[in-house]
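Listed next as structure tokens is one chain, alone, in the form predicted on its own.
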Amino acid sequence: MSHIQIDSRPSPQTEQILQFDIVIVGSGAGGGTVAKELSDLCKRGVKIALLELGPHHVAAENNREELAMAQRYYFSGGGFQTTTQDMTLAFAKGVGGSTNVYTGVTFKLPETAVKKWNVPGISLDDLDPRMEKYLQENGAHFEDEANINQNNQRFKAGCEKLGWHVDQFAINTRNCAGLGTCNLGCPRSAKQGTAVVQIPKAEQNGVQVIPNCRVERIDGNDILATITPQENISAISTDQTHHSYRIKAKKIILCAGAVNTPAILMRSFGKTFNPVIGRYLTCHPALIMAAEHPDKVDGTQGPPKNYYSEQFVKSDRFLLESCMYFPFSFSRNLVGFGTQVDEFISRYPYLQMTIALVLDDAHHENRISINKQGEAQVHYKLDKKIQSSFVKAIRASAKLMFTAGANRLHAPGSKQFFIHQHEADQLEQLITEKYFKLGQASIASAHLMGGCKMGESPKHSVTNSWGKVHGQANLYVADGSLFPSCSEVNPYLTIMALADRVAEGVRNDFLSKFTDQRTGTLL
């Protein structure tokens, strides 16, 4: 690997300088498709960094142990909170982002979505190589049904019994062992995320990964930045120094995330340095359901997500998905206390669950911002809209869930605790608006979008189509953070698909500016 030297002696009062022509800031799937399409460009003699927040994670150290691997790589545990604190949002940090931490699933951007966005420049005709370029790349594929396991095929089998859509989705993953832990990180590097794919070829080609690495803003074309000199999460250090740096860049490319490449932007340039800064987040706000079977599901073994159904998408704007989460994190989906959670919670082996996620629109009041210490607030409205969503997606789980075999279940908006299945023709009753409380379901997200949309507009976006920033010659933007509203599917692989034209942009922008047109030598 290509690291930079951080010197681990007391910090002298001056800032210590770093020199680089590009710099990319973040790793996830938008940071690492950026650093390795540009990094041919190190051949030619240009010095290209990506700076990370957070370390370089061991493979043979995710341990599937939920508390330690969710403080490992979460931001907050796993925890970080709305302003209401009635929705928890799950980002990761780490070289290679929250690809360390999906669980693999790869959609396509579907047309509706691109529509939606109306953006000049951005359609189906220019993403959809790209998309396909990285469905190769990261191994995506669709698993053989005979690793499939009973949780992924009673969620088939009840949408087959409804007559509801039910498809399989493909994952990227290479010799998986089938641990069931991809939202904890993979213990065999099996998951094909950045930190295994793209940042390795990077830093082959020569770009140097700085880990560790907090941006505090960023000034002229110089960042400043902290670095705490640790190689890994494994390194034992007396030195816990914080050492400041300027990091100076001839371009600079934004990719820490929906909720930190805005907040980056806003310590640099001030809330208002753009009327949208921050704005028309979305992040499909998801729930999750379980339903108790008489003989065992076994859901842990194998991929944990292999099905959805869009069968409600275009009526009710939700989308079904089967999934399964440990006890710790399945146990918070759990509205109540006492006996009936310990009852269910000991009849884990014999539990199905499945997740819906809520397309919700973009709305401005939707946003980031900073507090007085400059760190990222997420400010979100579950509005009655989204409420309703929930509230006939978990109608409609319940109903998959007793089609296939269930013989009780739980779930959030009912009156009771269990419903069982003698009482499965009267969910419309049982489970309604009046039950269904904000902070007391257990509603998540981790596909957060927006935030710096693009547009044509500096009136009415952050930048342009290329995620050139508007009013600044030097600076982009390549993460989740430039979807104008939500994807209406898992988001990763068209982050990667637009910080692939991203990357194309600067490459053309770079070489035009720093290029000695008569001789081709690099300026």
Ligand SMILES: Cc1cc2nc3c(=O)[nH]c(=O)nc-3n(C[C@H](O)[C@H](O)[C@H](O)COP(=O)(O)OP(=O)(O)OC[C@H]3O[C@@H](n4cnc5c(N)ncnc54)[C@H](O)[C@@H]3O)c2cc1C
The other form holds:
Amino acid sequence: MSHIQIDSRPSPQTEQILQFDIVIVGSGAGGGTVAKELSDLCKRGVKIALLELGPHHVAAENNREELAMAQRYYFSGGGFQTTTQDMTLAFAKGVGGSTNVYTGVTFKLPETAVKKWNVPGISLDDLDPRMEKYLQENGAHFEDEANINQNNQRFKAGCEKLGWHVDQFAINTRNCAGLGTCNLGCPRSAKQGTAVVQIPKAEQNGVQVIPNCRVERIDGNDILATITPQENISAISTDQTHHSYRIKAKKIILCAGAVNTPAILMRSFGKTFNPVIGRYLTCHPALIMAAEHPDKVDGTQGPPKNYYSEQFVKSDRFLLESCMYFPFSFSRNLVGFGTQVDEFISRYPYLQMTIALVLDDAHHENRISINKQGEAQVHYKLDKKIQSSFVKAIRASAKLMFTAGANRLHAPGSKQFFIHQHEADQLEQLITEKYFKLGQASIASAHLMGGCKMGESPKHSVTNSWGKVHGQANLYVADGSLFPSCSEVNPYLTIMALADRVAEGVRNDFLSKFTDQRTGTLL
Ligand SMILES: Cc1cc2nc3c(=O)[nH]c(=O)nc-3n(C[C@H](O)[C@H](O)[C@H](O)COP(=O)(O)OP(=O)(O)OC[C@H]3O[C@@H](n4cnc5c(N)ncnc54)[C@H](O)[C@@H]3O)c2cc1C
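Compare with the form predicted on its own: the form predicted in complex with the named molecule:
Expanding to the full complex; the earlier chain stays at the top.
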């Protein structure tokens, strides 16, 4: 493993200089993939750095305690709110980014989504072999039925009894012990994310990973960043822990995620640099539902998620998946206070859970902006169409769970706290738009997409179909922000495929510009 020597003496005023050929900002699904893909260039003498805002996480320190791990991994401890405070966004920091906490659900981008994107050059013919590559590399597989827990089995059984579509999705674990805490960081590194698969390969090939490095902005071909020397954090006072760096690069690839890549571009070039920056954010707004069974469900045992139903995708624009959430996150999903809440939570081992993801449209007004301090803010309107999808999704989840054997359930958007089995034929009357109130229903999103959409012209997009920022010779984007609209399925595999494509473009650009055409040697 190669490390740069960071000067840890207190000198906050002095700007220090580092020099690389290629610098990648952010190390999640996009950044980790680009780092690995370009890393063979290191053998030819190309200097590559991977800058990451968060630390190197140590798997053995993942103690599975919900609140402590949420603080460790997530931006705002997992409580990042949109400006209207009716939706919570989950995205993570640290080497590996959000892939440290994802569930590993692995879906290929469907044809319908690519068609809707309508970006010349982006087709399934191009993306499919790339998705196939990461599917293999990350060990995506269908879990053996013997390891599938009751929570998932009941999702499948409910769909089958109702005659609904149901299918198993692949998950990307290796040697999974079924601890169930994927979203809090796996203590065994069983879940395959970039910190486990791609970044170690990149480091082996010579990419320098620089954790605790916050990129403030881009200044010409330089990156202005603050690095916090890890070993000194507690030893010296706060104002002396930050060191300003000017990091010189021939090529810069932004992979800071759908919230932070647009924010870096806005801090660097101003809000008017391109009319589309930060715009067209989509996020699959999601709601969790829970139902109590007379016998134990024990959803925390085994891989958390295995099945999905696309029964309502065409008609009502939502996807249903089996899921399991931890007590605190789950309790936030209950609408109300007091004894009923306590009572329901005390039945945790008996609860079946489902999640509904709404396939949202890309709107100009759903966007990232920056505040006076340059920090990202997310503006997102949960419009009537989304609310209507949610109401239908809540009814469908309720129907599914009653059919699977639940005796009562709690539904946001319902007239009453509990709906009982004997009321299962009244779901249309009990769950309605009248009772569904934004700010009360706990809507969350972990699939952040858009903000630097790909396209042909700077009037309608931020990058071309190779992730190259319009009007910039050496600046690229390779993360979830590239999506022109939502992926309609869990997005990580698509992000890796796009990052793979961006890496190919960067490699070609770099080699054509910095190779002596006569001798073939790098300049
Ligand atoms: C709880 C959870 C469960 C999920 N489950 C699934 C799943 O099962 N299947 C699926 O397909 N998807 C899942 N996802 C979504 C998936 O993880 C993300 O879509 C994907 O990781 C996004 O990739 P990215 O590269 O765009 O951003 P990220 O992976 O979020 O990486 C961005 C990185 O940039 C860094 N960064 C940000 N700002 C700066 C800065 N200024 N300077 C330096 N570095 C910076 C961040 O710290 C972060 O490490 C899940 C997400 C979450 C949160």
